[in-house]
Structures are given as structure tokens and as C-alpha cells.
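A single chain comes next, written as C-alpha cells; it is the form predicted alone.
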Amino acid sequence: MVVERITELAEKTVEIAIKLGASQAQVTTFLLDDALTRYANSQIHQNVASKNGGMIIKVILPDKRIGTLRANTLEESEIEGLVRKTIGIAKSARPDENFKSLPEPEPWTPLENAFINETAACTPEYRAEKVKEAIEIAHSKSSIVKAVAGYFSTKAIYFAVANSLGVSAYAKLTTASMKTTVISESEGSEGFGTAEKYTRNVKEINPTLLAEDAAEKSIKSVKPVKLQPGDYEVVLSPLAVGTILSYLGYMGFSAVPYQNGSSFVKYFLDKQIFDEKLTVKDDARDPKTFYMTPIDGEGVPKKLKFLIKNGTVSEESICYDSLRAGKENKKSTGHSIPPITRWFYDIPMPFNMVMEPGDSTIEEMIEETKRGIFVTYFHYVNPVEPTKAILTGLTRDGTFLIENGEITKPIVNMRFTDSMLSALKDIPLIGKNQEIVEETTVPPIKLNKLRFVGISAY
């Protein structure tokens, strides 16, 4: 089995570095089985698959300096070079007296059914086969439909943590996702739609409803009227919904801007700052979060931790990892980020949020709206204002105005720039349904304010 191997692996890495003068060691062993099928102009344009491999070696010296390294190889040969050049970076490091130590072992359980054969074994066949259903949906709506473009994608991740103090833990899992925008022109309008979908299970992303989504969107988006800045009601899907709650995750929620006071949380601690209808929590054991796996990656068990708790944070909403932990003697909350991406993430975060669901639907929420915008998709945000949640960025995608419970014609992009503190601090109605987007999972949301600063120029 590839977690028998690759536990085996870090298990030996670290004895080498140990023997070879390390105080503590730390390795953790991946593989990534990424396959890949992009489409656009209507057509497959490229298929990709790969394995990438490797290890990340973490050694602590015995005056606590600290050297790391990644390394693309899972070859037994190369390990103790790999191990020496670890301890050469540790060496040149200055020691980091914030250092307590690495975690100790914890018992945990694995999670068998975040791993889905079906979507392991998926083939390049069957996601061309699905693309190809897309696309002759999309183009069956309407003959204003220009071009369908989107991702196909399946990933089966394995990864095993080991370090010197006898955490041996590993974790799989699977993951698909499949993007679907749709293109419409109409007397030298283009009008734009989009539809996503975040599974473990391949068999669960249906084509046609996406493709139904982005082409209804896009065909009512043609021909689109200029809206004047201002504060407006907002109606959110859950994709608009998922890029705020990612970006307060890593701005409000991680140890890193909490210690160096550019977090929100640090200057709202028990109070409550959100509508107090807002609950979110971190839960990577829950099956309706995407990345579910029962460790973090140095192997501390992942459990339950609420980051809003009916619209309050505390210092409880904070996520840690060892390094962090031990600069204000805590114990790790279990966030440091396993290696289930292409880039590795040097710092704790949430990556498992799930936001309670409410007793609406989008209907509703539409019904219930005099004068507001429908916004399908929140693109290029940035933060601006940390440590007030001041966020910017562009709706794109199927924008829409919403007048007297309808929604009436499509508008032109806006620009929003608002604190989320005073954007979620009122949240008349939240959807029923929740979606899984990438690392949130989330339903949609009607926000009584939302402050729209500009319009696009597309």
C-alpha cells in the first residue's frame, strides 16, 4: 500500500536524522496523483496527469535552530544527503527561542471513506466524456451561446507524518472538481455565467446541471446596464460566500496575523462582531468538507474548533500549529497545513470551514430583496485592511439587479470594498443548502449592506 510505504519512509528519515545530530526531526512523505482535462472555445485542449512525489524534512538542533527542507523524491538512496543538507540549512538559521517543541503522539483514526476508489481510478475517457456532455448542454440553451470553457479535475493525495518523538500518522484522501464558464454574444455583447463543484466522490459532479447554470446565466448576462456605486442588499451564492469566509480564515484566523496584530480576532476577543446567526467551524473529520483527512501535517489529530460561535470570536477561534503554539505555551490546535497541494503552506490555517446552514432559499432570499444585486462569483479579492476585515475585489460571472423580489437585467461588473465586519454583521437570511467550495463549505447568504465602490470596465 502507498501509506504503509511512505510511513515507512518518514519513519526512517527521521532516525538518520536523528542519528546524524539532530535534537528533534520531523519528516513528512506525499504523493499526489494529479490528472487534469481543460476545455475552452468549446474543445478539450489539454489533458495532463502527474505524480508528484517527495518529502518535507524538518530537523531542530539542539540550540533550536531550525532547518527545513522539500525535497521531490521518495528515493531511499538520496535520503541521508537530503538529511545532511537539512542540517547545513539549520546551521546557517539563527535560533528561533519561540521553539517548545514538536508535537507528541496523540491517538487518531483514520478516515477510510475520504478515499474514493472511483475517483482514484478516474480516467482521461471519462472526464472527456463528462466535458463533452457540458459543452452540448451549454450550446443547446440558446444559439447566443459563443464558447464553454472550465477544468476537469481528480486527485488522489497520500501523505505520512513521522517525527522523533513517535507521531506516526498518515492520512488519504480524494478529491474532483469540475469548473464550467460559459460565453454568450449577442449584438456585440458578451454576457458571462459560471458553475462549480467541489466532491470526494467523481460520480457526484453532474455536467448537465453546471453547464444548465453557467449557460442560464450567461445568456441573461448579455446586454448589461451600468449600476451607480453605493450600498446595495446582496444576494451571494455560495461561491460568493466561500471567497469571503477563505480569505477571513487566513486574515482573521490563523496564529501568524493574530501574533503580529494584524488579525481582526486579536481586537474583538468575545465580542460579538458578526450577525449572531453566523456559526463557522474547522471540522476535517465532517463528510461535508472537502479536504477530510484525520491529521494535520506534523500528525496532531484534527477535531472540532469553532472560529464563530453565533457571531462572536474568542481567543479559542484561533488556529495554531507547534511552532506557533509554543510562543505563547499552548498546544497545537492541529492546523499546520498537510501537503495536499502543489505548494506548501508555511503557516496555520482553517482549511476545513463550515458555515451552519440557515432555513432559506436563494428564492427566497430574492423575494425578500426591494432593490439589491445577485452577485454568482467574487474574483480578484484582495485584503486591504486586516485588521478591520476590509476586503476588495470584483463580482464577475452573473451579476444582476434585483428589483421588488425579481431579478430584472444583468449589470455591468462592480467593484465592493467593505469591512466584513460590518458586512456580516447584518445576515437577515442564510440558505439551507449548503456547497462545498474548495476549502469552505458554505450555503448562500443575503447581506442587508454591501458597499460597491466602482464599476468595471468589463
Given for the second form:
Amino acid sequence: MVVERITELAEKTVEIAIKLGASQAQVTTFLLDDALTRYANSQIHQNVASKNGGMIIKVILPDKRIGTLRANTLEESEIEGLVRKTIGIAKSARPDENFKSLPEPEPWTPLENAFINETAACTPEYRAEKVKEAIEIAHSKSSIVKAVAGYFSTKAIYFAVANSLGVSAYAKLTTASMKTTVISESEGSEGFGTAEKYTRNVKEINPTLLAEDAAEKSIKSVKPVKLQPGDYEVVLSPLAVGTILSYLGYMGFSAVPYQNGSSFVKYFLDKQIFDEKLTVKDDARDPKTFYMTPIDGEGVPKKLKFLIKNGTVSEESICYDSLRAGKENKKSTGHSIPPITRWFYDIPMPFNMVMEPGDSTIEEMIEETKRGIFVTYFHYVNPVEPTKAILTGLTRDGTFLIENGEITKPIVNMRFTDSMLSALKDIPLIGKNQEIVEETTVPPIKLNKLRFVGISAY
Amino acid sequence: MMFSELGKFALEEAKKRGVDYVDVRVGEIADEVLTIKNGAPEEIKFLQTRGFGVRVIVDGAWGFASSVDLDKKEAIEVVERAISIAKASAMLKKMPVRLSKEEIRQDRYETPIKENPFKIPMEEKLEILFEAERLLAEQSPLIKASYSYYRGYREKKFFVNSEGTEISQTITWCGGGLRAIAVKNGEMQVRSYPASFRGDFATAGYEFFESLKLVENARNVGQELIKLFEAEKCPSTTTDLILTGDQLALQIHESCGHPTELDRVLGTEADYAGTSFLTPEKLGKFRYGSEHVNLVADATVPKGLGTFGYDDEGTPAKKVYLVKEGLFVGYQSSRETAAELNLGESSGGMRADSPLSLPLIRMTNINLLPGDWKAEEIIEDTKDGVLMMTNRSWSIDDKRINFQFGTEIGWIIKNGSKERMVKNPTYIGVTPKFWGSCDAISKDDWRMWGTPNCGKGVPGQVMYVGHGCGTARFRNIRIGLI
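Could you drop in the structure for the form predicted in complex with its partner chain? We only have the form predicted alone so far.
Full complex below, order starting with the chain above.
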């Protein structure tokens, strides 16, 4: 019912925009039903629910002046006023010669399995029960477990896109995620451990498994030793791999940095810059991805796209929306970000990245490491030099020294600053089990070398 | 429906249902975003957000719900949803929520402005942006992307709570900036004006945007950017570091602002943003920096981007010391966290980024108070060092100890003067050691810097915050990480 209503509203708004003088118009309507239970110090401290709906109206005047307005209302009585305001904005602008056209309609099929009723109907009591389970399990693991923190989130997302060329499409999906961070303390030394689960089906979240994983890392993390910065072999958990891949997507494969000259991809077209075992695709129809959706924010059907194929990047790796595609006389690849979060992303990006699995396990990766570091999580990662894919960030929530094939001791968190072009050039092992980490689906990997430049201590 | 009418209605509905405490915020945000890129409009956007949020304490636990539909029927549903959420929270509550005492107030506040940014025709703003971007772009064909930015923001909000406080506020801010990216032989350089992250912003009227003089500064930005290709790479060494205000503001933000947020300290951000090395036993005892270092959270300073009349709990704007003569002496707090640590009163730092969001402890204006130096004197007094300006990259750990920053441009200082430009400058440090090495702070170039993009919380929120500072020197810092 919701999607029918918001699709009709989008179509009606487009009609009004054309009647009022727009040569092309696009309207995206959305409804986000978002609930989140947050816990810390082994109790719930924030517990919120928000119903946010609205529309994004884009009008193009005959001389290519464009105006955009986002308003969080779905009231029919307000539509004409909002369209008039958007046209007023466009009239104040100047022509954008880069604009070629909004997308033409293409065949699409809805993804019914992206929406799980149990997730949409999840209650605060259910979330509280699951949080309670995680807290109790974590504390049961050791008396040194001091506190348990995290969140349990459920969302129902509905959006529809209509444009004056005949596009009319919709998506509905649910997401559910839980994070558990366990803090242990022994003789004044703290240890942290984290585990996360992302799914569309709330019933697939098992708080016991998360709490056991996070508690084990936390308990083993107390009394860390300081390791000298330098180059180390690393075994990266899926959480750490997901963060790295997410940054590569944002700084490398979006058309905006590519056109600006800041994307590393631009300088290595058709070259094998990563290990040949590394293949990454973007596929929003893959049930293994978190934000599974049949269309993008402009109603363009989502299709499988290879970002990295056997270690090689190419022009085909770049993700476009219609505006950025128009600048190169290309067609959109369907990467306009839909209103699936409360943020208004305005650059095209891959949002359903899947790293192909290998055939190893984390245990085998550790066994194959002579002296290296196991990383659970990377914190505050940011690009330092995007043309060389240099990132910096810190380890967190479970960082351990590996010696002669075994985890031997916890270590103080360390900062890495390194080019991913060199770090991912040599990937001896890729895990066989993929996990969803927000917009990525990734296995663990082992790298032969990552450069660490500092430690988190004073 | 009037904001105050809906707010009071929701308040009464919550009280009727026997809540221990309730506050209601009703508001509307107008946000105008204009970006010109490479001679064409990249973003001509107007964002309006409207809604209300109800925060209750029931059975000693918090519940919060919000909605965009401003009507009485929805208000009742949202109140009932908030209460049901609070009851679920109470299933896992160790201690009932306590709030610090706050005086009951009925008041209004409005950002003092000369010219309402929303009354200025968009054409006038675009005229400036197109001209500034044109002048920037024409400095070199190496410039692949040139941007000019404007943003105007106005939030009207009504707050009412069950203790009797009623506050109406209108917060207005605006600003803008320039940014250009140039590429030569696969090497990328960036230059921004007057600061990174789309420029500089202030709680002020359109006059602030005009005062930035984007058109007058555009040529210089482009020319300086191209010179970076001829500059040598920043050396990898340990030396004295001078930071100008546009970079120092972010240094303050990350290494003082965040670690003094009391919610982080008490563990309630442990799952996401992290905790803090400034734990409660250090309050009043820990040497955070040298005796020259005085840091305050000040929501009263004129034009600060974090300046307001009242926070989103109805606490009046105030100025509190965080670090005094190098000693760690204070936290940014809320009514709940202030009560938990027996601090007496909230620092007035609870802010939500929309009426739909839950207020969190957020920075207001975190300012490094001026020292006795002139900026030029600091350079003249430095024998060997490097001066860095304008942030390009940033990262800090989850306890806010180890940081690494990169800046757009730097200069080698030799015998008291700027000897030559260097590119790709970066530095790394550890917070108390870094601030402990601060031996000179300027007063003549002290000013407020505003950044509208501070992220925190789950679900994530983005807040506008300010930082007052000039230029400062830090001894024996490791530089040149890439």
C-alpha cells in the first residue's frame, strides 16, 4: 500500500511540474521508518523511533536551468506549492550545459525478497530482549567483562521514482543490524572487542553469537603490549575489509572523483593494480547485499557491474548517475544513491559492493602468518592521497599479534598509513566466508604487508 | 498548526499518561545549498525539514519518538510510541535517569543578523559564486575541478518541558568558500579558501558570506594551488610545527572537543565514536597541555557557529573551561551526565541536528583562548620548523590519543622566515604530548571558524560547531608521513 501511494504521489507531482512549465521533471518520494535501541554500560541508554517521509523534486527548464528541492512532507495539498518553489529555484539558476537528459524508462522488476515483514514490524520489546540476551551472554563469559555497548536497529525503507520521460518505479526493503562491543578490565587495563551483524531479516540476528565473539576478543585484549610501528603481515576480519572497500568505492569508483582527476582508477586504466585474485562487483540485486534494491535514485534499473576484475580496473569500473554520465556523453550506470538513509547523497557511488570469496578460513590465514597483526576493526579511516589510494586509520576493538601461526598477545591499537595499491597488490589468502558490512559484502583477507606508522598510547 | 500549540498539546498528552518527565521539540529547518563547479551549477538545492520529537522518562528510562506529520492525531501516536519505547528501555535499566537541576525559563532567542540570507535573491548569490569560480578556474588548465560554495541555514524551534520551561529560538547561519583540484602527471593537489569542508560559516546574516570576499580571493587560491606542483615534498623529520587557525580549528575539534564530551567519557559512545582518555579521575588533576593552553566551550561567543540561546534541553548558553593553564578542568555535559558525575549543572551542550533527532552532547564553540604572541612573531621566533595550513586529511583514534593530519600547503621555516613552500604536509602526534609542547599562541589573528559537518551518534547526526583560535606553535613534532 505504501509504495502504491508514494508512486502515485511521485507521478502526480511530475505531472504538475510539467504543467507549470518544466521541460523535464523527476520526483522521488520516500518513507523511512527507523527504530534503534542503543545500549552502553550494560543498559539501554538511547531508544528512538523516527518516521520520516518526503520528496525530492527536480525540475529542468527548457533552457536547462535545474532546481532541486527536498521537503519532508507527503501531503498532497502541499505539492503544488513545492513544485512552484522548485521552479522558482531553477529560474534563479543558470543553464547547465552538462545536462543531457533524465533517464529514459527501462524494464525493471521489483525485488519482493528485499522486504521482510518481521523486520518492519519489530517492536521495542523485541529489540530490548535481544539486547538483554547479548548483555547477559557477554557478562557470563568472564568476571572481567565490565560493560557491554552497542545498538539494535531496524528500518523499513520505501521509495518511488517517477520522471516525465515515463520512468515510474519503486523499491521497498528492510534492514536490521546489531553491534555488540564488549569492554573488559583487569588490573586497570581495558580490552575491547566488537562483533556486528547486518541483514534484512531481523530474525537472522543472533545476539548470543555476537556477544560470544565480542566478549572473547575483549577478554583477550586486556593488558596489550606496544608493538613498534613498521611493515607487518595482516589478517583482516570482514569488518576491517569492509571499511577499506567502502573507501575505495567512494574515492575510486564514483564518477565525481574520476572526472575531477582525484580517483586512482583514472591513472591505472586496464592495468592490473591489485592482486589478480581480487574481484569486486557491485550488484544491488544480489541477496547477499544489505541495501538490496531494483532501482537507483533516478529509477534506473540496477545491474551487475564489475569494479575490479582479477585485480584490474577499467573505464567500465566507474559508477555514473545521469548528470555525471551526461558530462561524458554516456548513460547512467544506475548509481544515483536513493533516499535509503536520512542523508541526501548527491554523488553516484557503488553501494552494493561484493568481494568475491577465496577458499581460506581466518584460522588458516593466521596459521600462514609468521609475524603479523590480526585486525578486527579499522577506526576513523580517511583518504590521505586519493590518486595513490593512500588511507590512514587505526585498529580497534580486538588487535592481536600473530607469531609463528598463532595469536600470541593483544597489542595497543596502531595507526596505518599506506597506499591500498601496494597493500592489496599481494593478497596471499582470501576467505571463503563473506559477511555483510553495510554497503559491502566481504570475506576476511590476509595481506603480506601493511605499513603502520604509530601507536595509540601516551 | 503553530509549533507552540503542537508542542504544548504533545506535552499535555504525555503528562496525562503519567510520564516522569517529558520534553517536546517542534521545528523547521530551511537549508539552501548552492555549488558551482567548472562553470556550471552543480547543486541548486533547497532542503526543508519539519517535524517534532518527544522525549520521555518513564519508569526511570528514556524513550524518544519523532515524526514529520505536525497534527494532533500524530502527536498522540508519537507520545504513545515514546512511552512504549521508554518502557522497553526500563527492562534494562540499572539506575533511574536523574537530571541536574535547571532553572525554569520562558524565553526567546534569535541569532543577531543584519541581512536575512533567505531574503537575498538567489541570483545575487549565484552571481558571486559564478564569478569567483570563473576566476579560480582560469588560473591554470591544470585545474580539473573548481568549486564555489554557498550555504544558508535557518532553524526555527520551540522547546517545552514538563518542568515549565518554554523556549522559542531562531538560529541563522551562512557562509561559503572555494576549492580547486589540480592534476599534473598523475599528481593531485588541492587548495581551499578560507578553509576546507566548503569554507567558513558563522551564526550571522548574509553579511558574513559577503565578508568572505570569494571573488577577491579566487585568483590567489588558484595561483597558490599551481605553485604546489613546483614545491618540494614535505620532509619526513621531527621539527617545530606552526599551525594556522584553519588547521588548528580541526586539531582542537578532534583532540579537545571530542574527548571532553562527557557521554563519550561515560561510555555511551563506546560502540561507535569511541570513549575518551580524559576519564573522570583525571578531572582537575591531569596535565592536558602546557601552561599556555586554555580551552573553553563557549556557546555565547558572537558569530560562533555553535552559538545559540539555549541548548535542546532548555539549558542556557554558557562558557565553561575545559582546560585552564594546561590543566584538564571541565567537560561538555548534559543534564543527565552532569547529574551522574555530580557536576552541579549541565554545560549546555545537548543539541539535535533536527527536530526528528534525539539531542546528544555536541560541541558548541570549542575555543583556544588567545596567547600573547602575534602570528608573525611566532614565525620570527622559530629557527627550524614547518608551517602548515588548511586541512586535507584527518584521523584520530577511538580514545582521542593518536592523531594524524594532512594539510593542503606548508612552508619550511628557517631562521624566522618562510623559506619555501612544501607540498603534501602531514603530521602525527599524541594528544597530551602534542598540547604539552605548545609554547606560543597568537592573539592578533584570533577568530572564529565554523564547520557544519561534525558527525556523531547512532543513528548518525551532523552538527554545526565553531572553533576560535589563531596561530600556535608546537615543539618537536613528527612530520612527513607520506
